[in-house]
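The chain that follows stands alone, in the form predicted on its own, written as structure tokens.
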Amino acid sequence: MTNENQSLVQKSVPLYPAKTKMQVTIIFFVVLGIYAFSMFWTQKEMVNGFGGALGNMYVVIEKFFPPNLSILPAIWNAMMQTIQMAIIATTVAAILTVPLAVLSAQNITTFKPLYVLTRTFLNLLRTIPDLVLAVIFVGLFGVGVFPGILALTIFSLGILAKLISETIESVDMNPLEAMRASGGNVFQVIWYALVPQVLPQFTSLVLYVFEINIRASVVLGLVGAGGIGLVLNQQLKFYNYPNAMTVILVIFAVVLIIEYISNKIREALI
């Protein structure tokens, strides 16, 4: 067979079998149908449909603008409270994550019942939304920053422990085995063989969760967990829309700055 005929045969061979193409096509149209039905049902449940929503958008924007920048000095302390909540919650969660992540990593914790118990505990933490945690703690401790810190700590712990445990499970086990073979105990193996491999990712994930906590702490303030979210909720309740717009702009600017700094730190570490 000549080279020309071989190339023609190769071109005629399909990349995917006909059965696979059919399955992908069916799945595509099923998903498309779900989206179309969701859009139709959403519009049906709206009072005036999408047309009415677009018409109301101009009215809402007109109420929020121009923002009242004169309240900036009054809301700065609340913004600092929000940042402090995120810092404290992320720090406490990062400390508590270390033992939990090690215990929930299958390649490190060889005792199966302990591994399953830790995994189950972390799964339970992640099933409770941060807003529900904030409502519970506000009911227990009252309105303020402390309930917000507790809610963010538990919320961050569930995320961090899962992500870092998965990072631990993907490390190179050869250095750990070499440390064990040379007579190192559990703590020496973790400190000298595991930590150097995990530390850059650990730092990056902690910074990522800190960014999430800044945004989450604003939402938690809406249910009384303190910070700038509490101020925003008060302004909206009293229909002070220009003041609320100023609060939103401050939150937006602070989140962008923190995200930029966090990204720069992560780029330097990885």
Given for the second form:
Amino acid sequence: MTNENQSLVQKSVPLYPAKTKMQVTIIFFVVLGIYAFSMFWTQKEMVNGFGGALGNMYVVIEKFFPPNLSILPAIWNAMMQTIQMAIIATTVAAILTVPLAVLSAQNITTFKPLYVLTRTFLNLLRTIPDLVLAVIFVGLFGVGVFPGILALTIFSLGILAKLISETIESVDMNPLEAMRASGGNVFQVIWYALVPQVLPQFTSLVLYVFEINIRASVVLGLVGAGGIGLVLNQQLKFYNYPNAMTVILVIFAVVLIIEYISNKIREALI
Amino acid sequence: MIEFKDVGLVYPNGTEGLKNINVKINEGEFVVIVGLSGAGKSTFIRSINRLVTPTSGSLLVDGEDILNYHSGNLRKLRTKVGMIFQNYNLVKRSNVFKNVLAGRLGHTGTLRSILNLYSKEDKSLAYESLNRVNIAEKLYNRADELSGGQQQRVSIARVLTQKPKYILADEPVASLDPPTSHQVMTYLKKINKEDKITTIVNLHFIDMAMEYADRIIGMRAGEVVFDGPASEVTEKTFEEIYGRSIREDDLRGGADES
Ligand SMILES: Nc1ncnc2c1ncn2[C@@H]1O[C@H](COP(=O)(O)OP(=O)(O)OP(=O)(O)O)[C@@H](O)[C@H]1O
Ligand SMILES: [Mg+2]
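Write the structure block of the form predicted together with its partner chain for the protein whose form predicted on its own appears above.
Up next: the whole complex, starting with the chain shown before.
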């Protein structure tokens, strides 16, 4: 035994066991292979694609410019509608997320079946793309803002609950134990020891999801879920490109401004 | 009074944390538990407020067996047993006052505590507790702005605010330097004498155990291997408890510096 140890030391012991090394090497080459293969195939088409695109570029630019700025007042309402959709959806999701995130955090929900159930539910929720949700709800409730809000709420609930439950799982458990030891019940322990620890992250994530929702609600509008996306869709359908260009510019400006503001708030929080 | 009767504890992975413990702790005593790492000191102390649950025997607190307690009376038990931890276990992002008021949780209804509706008496009790450990001037500081010794004093204030009958302290000075360690132990001892709160402290420094304890309980491998008044304890006793000779790092030292 001692002999073996000595010879190991002399051979300079590797940091990882040989088996791990082997596995990592194999995985590395497999991934590399997949990259090379997919690059080969996409390039075949991309070469033609790029050539065509450059030619089209000029035509497109000519059609879209100059933007028709006179419709600005008319589309302002639709833009506000989009922002409102995002605000309502984010708020509702932020509220619903709290119980779901707590129930799907392994360190708080020690009753395993409950935890597994919530986890599975959230995973299922996240597998549905936002566009599919919008198409379904527009089918159910007709064209308008309401199906858009529903789709956004469910979409952001999936992301938020997942991210926040992970934040909860990484908190310092010591204060929670202290609260339990001083006779606090579940709600008191959560409110006094857990909430202060996750609140900054929570706010930051909610703002982040709000940004995503602004952009997503534009896309959802394209399939009839209200807001500025709906207007954009109509203008494109009537080949009214200068109008469409104004809509695009407004969206661009609003997204930038909102991202800027929420970035500033998030920086201040952390 | 706390009474262990043939108490045993087997962890789910099969480790025997406690073996056949028979100990009676009287009102007002200041008991120090000593033993090597893994001897079962934490397991012993955490059984008393049921942070862990012994698997055999019975454990009486004020004459009632706490081993079959469930949520309701478990809360009541924990309200009268305060606990101090090695890592202070404060909510770092909350201020000192809020941390100390948390000592009232067991006495306060859920809604009242969530809305911060503490009675005037509770608030003045919290303030007074901070005063007793000389840290009232940090009232509105965030807990993570304090030094280790200050944080431990805040956690003592939290326990005082709880108005417990018993105080458990699991290695309260293990993360502190020698002078601060003595300061914290002095506060614990003072509270024990003035308020007649029965106090049980885990320590692994033998000089501190001898200096502050009324009574010393020695543990090894989940068993009580010594139990007697601190005045009867010598270095020889510790060598028997530890099963080896005493070393430099078994001593905290620095008693005269503080
Ligand atoms: N949650 C747990 N699950 C399984 N085994 C545990 C658990 N907690 C403690 N043990 C084991 O029980 C034994 C006693 O542990 P305990 O923490 O009570 O010792 P201790 O005397 O407090 O040691 P230390 O001085 O290191 O804190 C050890 O062998 C430990 O590994
Ligand atoms: Mg311990």
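Residue numbers count along the first chain shown, from 1. What you see is a predicted model; the values in this text were computed from it and never measured. For clarity, a rigid core is taken as the largest C-alpha set superposing within 1.5 Å between two forms.
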{"item": "M22 C-alpha relocation of at least 2 Å between the two forms, rigid core basis", "value": "yes"}
{"item": "Exceeds or equals 2 Å, Cα of Y35 between the two forms, core fit", "value": "yes"}
